[in-house]
Every structure is written in structure tokens, then in C-alpha cells.
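Starting off, we have a lone chain in the form predicted alone, written out as C-alpha cells.
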Amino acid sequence: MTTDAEIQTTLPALASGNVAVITGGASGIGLAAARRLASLGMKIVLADIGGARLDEATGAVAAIGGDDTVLAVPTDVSKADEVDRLAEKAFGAFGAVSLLMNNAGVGNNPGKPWENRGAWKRLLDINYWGVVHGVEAFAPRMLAAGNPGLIINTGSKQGITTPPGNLAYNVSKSAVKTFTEGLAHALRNELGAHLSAHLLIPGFTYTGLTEGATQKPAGAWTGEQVIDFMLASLMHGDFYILCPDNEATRPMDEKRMAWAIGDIIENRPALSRWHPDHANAFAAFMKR
């Protein structure tokens, strides 16, 4: 098992006393990250919609590192000015930030492509523009500090294989994937930068977004499992942090993703994995 010392030696951005900012930090993967990073001795800035859930999360993190090591900032990431205020409070309270985790997201389904423009826009404003706002507010300051740093954006397998069911969510997470790839390229070409970007791709995870579940489904990972996997992947220098779960192994995910890009290469119908004329071919492909 990897020790805290090994994590912090390999990832100096996570050194004790450094500062982590986590959006969507009041529950699920975000709260799991906050608790784990607090256990490493980091100072934690929790950003989420204000209310009892954020207060409870702040107390849980403070119980690990102490009241003076956690700051809660009610934030609507869809609003650039609120994310700018988050950055000002984080840097003002604790100094330079070494880890930014753009994790806030919603999973509500606005419906068909021609329905509910307002709901579509709201989802994209949070899931995609919330990530952009975070990068805009924090990356220049993190670059200026010149310290080792990490930006981790939470994507989704649905942003890669785009299964039917929630098109708006798929669109938002596809955008996060593309944006984070471009961000990683820009950072590695920024002269003197010690800041890298990474895409967290959770599998089936029991979080606040798990629809209709009052307890963890057997096939789901916990947020804590996702964060343990994320830390191990970061130690290996991975950009794509592709998490398995209790139902989907990495080979399964790889085949599904290969089939998805094969739709273009083979000129199959869009989303052919769910097209009745290609069902047998897809099943045979998965068995190879």
C-alpha cells in the first residue's frame, strides 16, 4: 500500500501545509478528496452551494486537520465572479494554491436536444463553464507562484462513449475532456511552468448524483476508492485517470471507447453500440 510519504515525495504539490481548492467539495468525490488531502496535512478550501451540507462537510474536514486548516466558501461555479471571489478568498486566507480540483457538477436530465433550453444551459454553465471559470481564476495565480501544482478536472466516461440517456450531461463532459486536453498542452508549453492538468474519469461511483440510490449499489465504487485510484494515477504521471468500478474493468472500458471512435473510422451510424443493426457486431467485439 502506498504511504503518505511516498505520495508527497512523488507529488510535491500535495506536501503538508500546501493548499487544495475543491469545488463540489461538500459531498461525493469532492468531499472524499478533501478528507484524504486533509489527512496529508494540506489546507483545504471547500467550495459548494452554501447550506447545511457545506457546513457539515467543513466540520468533517476540520475534524481531521483542525478548524484553522479548512475554509468554506459558498460558490456557484456557473458564475465567473463567484469563482474569482473564491480564488481571492483562498489565496488571501492560505496563500499560494497548489491543487485545484474542478469537481462541481450536476446530473439532472433536461431532455431531448430540442427541449428545455434553460435547463440545458444551466447544466452546461455548471459542468463545463464551471471548469473554465476555475481555470481562469486560478491558473494565472498558480503559474505566477511558480510552485509545483496540479489542476484536476472531473470528467466522465459518458463524455467519451456518450451513451443515450442524458445528452446534455454527455455534451458537458465531452467539453470538459476536450478543454482539459488543450489545457494540459498549453501548460506543458508554458515556459518555466510547474503546473500540470489531469482529467479524472470516474466509473460508476456512489455520490450525490447517483439517481434513485439511497445506499451504495454493489457495482459502484465509493468516492474514497476513486480518490485512492486518482492519487496512484497521479504518481504515475497519468493525464487520463480512467477509473474502473465493480462492474466495469479497464479492458471493458477500453473496448467500449475503441468501438465509439470506430464509428467514425468505420463510418457506422452514430452511437452504433445501441443501434439494432450493429448489436451483434458490438457483442462479438466485446468478446474478442
Ligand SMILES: NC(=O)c1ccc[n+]([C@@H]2O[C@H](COP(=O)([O-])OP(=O)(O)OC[C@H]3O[C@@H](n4cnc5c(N)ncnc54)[C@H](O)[C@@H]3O)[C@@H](O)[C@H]2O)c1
The other form holds:
Amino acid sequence: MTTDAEIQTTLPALASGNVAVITGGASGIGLAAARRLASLGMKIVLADIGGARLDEATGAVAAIGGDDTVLAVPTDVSKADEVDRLAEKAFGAFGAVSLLMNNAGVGNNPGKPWENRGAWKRLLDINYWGVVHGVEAFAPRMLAAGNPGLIINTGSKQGITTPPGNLAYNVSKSAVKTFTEGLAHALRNELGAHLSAHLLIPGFTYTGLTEGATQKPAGAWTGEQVIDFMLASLMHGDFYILCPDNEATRPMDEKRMAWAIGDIIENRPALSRWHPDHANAFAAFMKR
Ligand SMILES: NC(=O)c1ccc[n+]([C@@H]2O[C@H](COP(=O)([O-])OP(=O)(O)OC[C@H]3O[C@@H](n4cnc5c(N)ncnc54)[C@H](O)[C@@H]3O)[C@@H](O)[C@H]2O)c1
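Cool, the form predicted alone is there; where's the form predicted in complex with this ligand?
All chains and molecules follow, beginning with the one already shown.
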């Protein structure tokens, strides 16, 4: 069992009194992160669309560290000016930020590739551009401060294996993956920087996003499990924080990802995993 002291010795960005900004912090994985980081003594800036849920989340985080350790900033991450304002408020209130978690996301399905351009753009504005807005607003000042820092962007396995179902979501999360990989590369080439980027890849997690369920499905992890796994992975220095869940193990995820990239290498049709001519070969591959 890892102690808080071990976490904070390995990850100085998470020192008590340091500041974490979490978008989508009013629910699910973001709220679980806020509570855990507050329990480490960090100050928390919760950014989410305003309303009762953000108020409740703020109360829950304040109950851990005290009223003066949490700042709620109603923010629509799809709007660059609102994310800039979030940064002004965070730096204005606390002076420095050492962890940015670009985590806000939506999963509503706009439909087929040729339908609902407006809804497609809205989803990409939140899930992808929201991440970019966060990096633009915070990274320059985090770099200038020169302190140890972390930027964690929440992606998805759906951005890697791109299963049929919600193409716009897959596109947004593929973009977050590629952007975060490039961000990590750019940061490690900044002379003297102590700021690193990481891609959080949750598995099936019981949150507001897992629609329909009134209680946690057996296959799902909780947000708290995801955040414990994230902290352990950060301690190992991992860039890809690939979470399992109660159904998908790491070896299963590895095979699914290998099959997906194998479509190109083996010259199979796109998404061959779901193609009737390749279903048996995929099943055999998974059993191997
Ligand atoms: N739950 C899962 O199984 C799962 C799996 C993989 C990835 N994810 C990703 O994890 C992240 C967190 O999702 P979650 O599962 O905790 O869902 P959630 O719905 O519980 O939390 C998402 C939060 O984002 C906020 N949000 C939505 N639009 C916003 C906007 N425009 N500006 C600011 N905040 C906004 C919501 O109000 C909500 O509080 C998302 O990026 C999601 O895509 C979730």
C-alpha cells in the first residue's frame, strides 16, 4: 500500500499546498481526482459548467481541506475565453498551478459521419478543443514558473481502438491522444522544464457518463479506482495511464490495440475486428 508521503516524495508537483485545476471536476473521474488530491493537502480549482452539481462538488471537496482550499469556477471548456478566465482566477487566487487535469468530456452521440455537423462540432469543441484551450491557458505560465508540474489529459480506449458506436467521440479522443503525445514531446524538449504531460485512458468507469445505470455495473471501475491507478502510474513515470476495469485486463487491451494497428500492417479492412469476414480471426487472436 503506497502512502501519501511516498506519492508526494515521488511526485513533488502533488505537494501539500500546491494547486490542482481540474476541468469536469464536478462529477465522476474529475471529482474523484479532486477529492483524492484534496486529501493530499492540495488546493483545488474545480472547473465545470455551473449549477447545483458544481456547488455540491465544491462542498464535498471543501469538507476535506476547508473552504479556503477550493475554488469553483463555472467554465465551459469549449470557449477559449472562459478557459483563459479560469486561468486568471486560478493564478489570481493561488499564485501558481502545478497540476492541470483537462478532463471535461461528453459522450452524446451525434450520429453518422454525414449527419448533424453542429452536434459533431459541439462534441469536438468540448472533448478536443477544451483540452487545447486548457493547455494554451496554463502551460506557458506553468513553464515560466519552472516548478515541477503535470498536465493530465483524459483520453479513452475509444480513441485508440475506435469501436463502432460513437464515431464523433472516437474522433475527439483520437485527437486528444495525438495532441497529448505531441505535447509530451514538446515539453520534454523545453530546456529546463519540469512539466510533463500524461494521457489518462480510463476503462469502463461508473460515472455520470455511463448513462442508464442506476448502480455500478459489475464490469465497471469507480472513479476512485481510476485515480488510485493514475497516481500509481504517475509514480512510475508512465505517459500512457492505461486503466483496466473489472472486465478488460491489460493483456486484453494490449491485444485489442495490436489488432487495431494490425489492420494497417496486415492490410485488412478498416475496423476489421467488427467485420464479419474477420470476426473468427479476431476471436482466435484474442484466445492466443
Ligand atoms: N466513464 C467512463 O467509462 C470513461 C471512459 C473513458 C474516458 N472517459 C472520459 O473521462 C472524462 C470524465 O468523464 P466521466 O466519466 O467522469 O463523466 P462525468 O459526466 O461524470 O463527468 C464529466 C464532467 O464534465 C463536465 N462537462 C461537460 N461539458 C463541459 C464543458 N463544456 N465545460 C466544462 N465541463 C463540462 C460535466 O458537467 C461533468 O461534470 C471524460 O473526458 C470522458 O470522456 C470516461
